[in-house]
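In structure tokens, one chain follows: the form predicted alone.
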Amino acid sequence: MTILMPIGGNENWKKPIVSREFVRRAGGDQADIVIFPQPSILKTTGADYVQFFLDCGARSARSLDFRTREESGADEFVDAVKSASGIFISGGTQMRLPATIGGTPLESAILEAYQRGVIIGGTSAGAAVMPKVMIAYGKGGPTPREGIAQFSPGLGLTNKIVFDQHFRQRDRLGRLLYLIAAHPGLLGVGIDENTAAIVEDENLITVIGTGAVTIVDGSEIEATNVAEIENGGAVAVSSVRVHVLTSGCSYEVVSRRAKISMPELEA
């Protein structure tokens, strides 16, 4: 089974429901976590996550602290990924990681780890960088507009889904609609802060956390003028399906069907 765990950013470290689920799926008290802090410009990011994951119950945690393509070629980093049971990518600027490891043995090691069942988690930029097509930069706003988002190659862990983060908090529905209008074959997944969309085998998406996950499905789009609009103009698109899912809800990518979890009522 392959597992991706993109997180919308701003996890609650005092009540780490989402992060503890990542550690649990990585092996719990047998989890060996490898951290990629490269998206962050803060020097303490890696060390902070090492301590955080140990506090969440992992057996071991190690930050791979390199900043250049030359440094990324060290055998010790590839070996660390090969022995990990969970890989985590920090927040920051998503372009930094593929620019540093794209096309290297280390990137290949991450893909191989994912394919053999190692859970890949990431928060904010670490979530955005997971797909083959990632949202690299963009603006907020509810209306899809020409140029509202810029796309770039990501790590290629999925070629079916695109993730956006800080979704409701930064009003990013417009840019996800723009992407899906431009390529209806992709599934848009917008993730709120302190919330994760756990993706199993590129099909079953399960929500955990205090916010919501917004699914933008363009498979039934009837018409759009996205290819004709210029100069930041508003884009028209018809027959987009949108689902808003909260903790416990799920979605099947293949069938394009959502399952809503109903809260238990007190007697």
The other form holds:
2 protein chains.
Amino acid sequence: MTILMPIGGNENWKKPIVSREFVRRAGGDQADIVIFPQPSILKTTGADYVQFFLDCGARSARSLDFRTREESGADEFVDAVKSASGIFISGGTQMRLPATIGGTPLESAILEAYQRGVIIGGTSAGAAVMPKVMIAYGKGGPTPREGIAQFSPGLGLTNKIVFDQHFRQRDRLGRLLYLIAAHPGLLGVGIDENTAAIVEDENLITVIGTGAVTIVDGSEIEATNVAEIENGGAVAVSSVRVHVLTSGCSYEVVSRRAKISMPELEA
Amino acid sequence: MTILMPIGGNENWKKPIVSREFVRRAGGDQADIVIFPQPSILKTTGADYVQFFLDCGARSARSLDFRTREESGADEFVDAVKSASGIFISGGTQMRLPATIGGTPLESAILEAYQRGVIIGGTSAGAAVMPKVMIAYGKGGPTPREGIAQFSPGLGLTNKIVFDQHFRQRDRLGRLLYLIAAHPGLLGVGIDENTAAIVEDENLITVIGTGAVTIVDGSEIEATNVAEIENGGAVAVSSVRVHVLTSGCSYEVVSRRAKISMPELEA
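Please supply the corresponding structure for the form predicted together with a further copy of the same chain (the preceding block corresponds to the form predicted alone).
Next comes the full complex, this chain leading.
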């Protein structure tokens, strides 16, 4: 089974519900976590996550601290990925990771680990970078507008789904609608802060955390003028199906069905 | 035919595409407009709209300047509504109008005029106040949350539709989703600034203006936990159908179908 665990950013480190779930799925006290801090501009990001994942119960955690394409080729990094039980990508600027490791053996090692069933987690930029179609940057606002988001190639861990992050906090529905109008075959998944969308086998999406995951399904779109609009004009699009899912809710990509978590009836 | 013309606020008075359409549908150079400035706290609102609608080509325009329930009972106001070809409600605070005229002969005169085919226009608060279920106030954000909006009874010109305004500008999708989750039988219509949703016979909605109208259709909702969530928690809701419509696009309430305006092919 493949597992992606994109997180919407700003995980709560004091009550780490989301991060503990990542460590649990990576093997719990058998977990060997490898961290990619490249999206972050902060020197301490890698070391901070090493300590944090150890605090969350992992057996080992290591940050792969390289900054250039050349440095990334070191055997020790490829070997670290090969022996990891969980891989985690930090927040920051999502373009930094594919611009550094795109097309390298290290990127291939991540893809192979993912195919073997190693969980790939990432927060904020680290969530955005997972799919082939990555939202690189863009503006807020609930209405889709021409040019509201720019796309760039990501790691390619999924070709079907696109992740957006800080979703509610930065008001990003418009850019996800714009993307889905531009290619209704993609599924948009907008993830709030301190919330994760756990994706098993590119199909079953389960929500954990304190916010919501917004599913934007364009498979029934009847018409859109997205290709005709210029200069930031508002884009029209009909029949987008939207699900807002909170902790415990799930969604099946293949059947395009959501399951809402309801309280148990009292006796 | 009945006509409502809710406007999302902030009409452009220099290029009054939206307001000219209101005057045109009220009879153009035969239009006799009556203005309700009650939502506004500004003394000049009524007089400003009188001049503006005259500038837009109306034959006559009159502001009904009362502030109390008692004053509103004057025959001259009821007679003015009876002879109007168009009625317009200003922006401001939507609760002020129903709190002043709710249950009075003046309110009945508005309803009767509407049933006779007199166009009822309104901007911002003047749009929100039209339906029976009125969004009284609330917060922004794209995710529905418990208590994100408070409801109050409006004029009752439609029982099927709820209007929200300044939609994109104030990021109000979450409160409309919350409302539709709370009663999936209602249709949510979120109107951007300088944009109108012209509603004929409570069925055909046509968009005019520079922004978008967002249709939130809950008729296919499969599940929601809206009744179970407390303390501002995020509300889950599945299978909401959303349409983002720009100028020239339309929507049929009965069939729940959107029609996107596409460019003509060139010869």
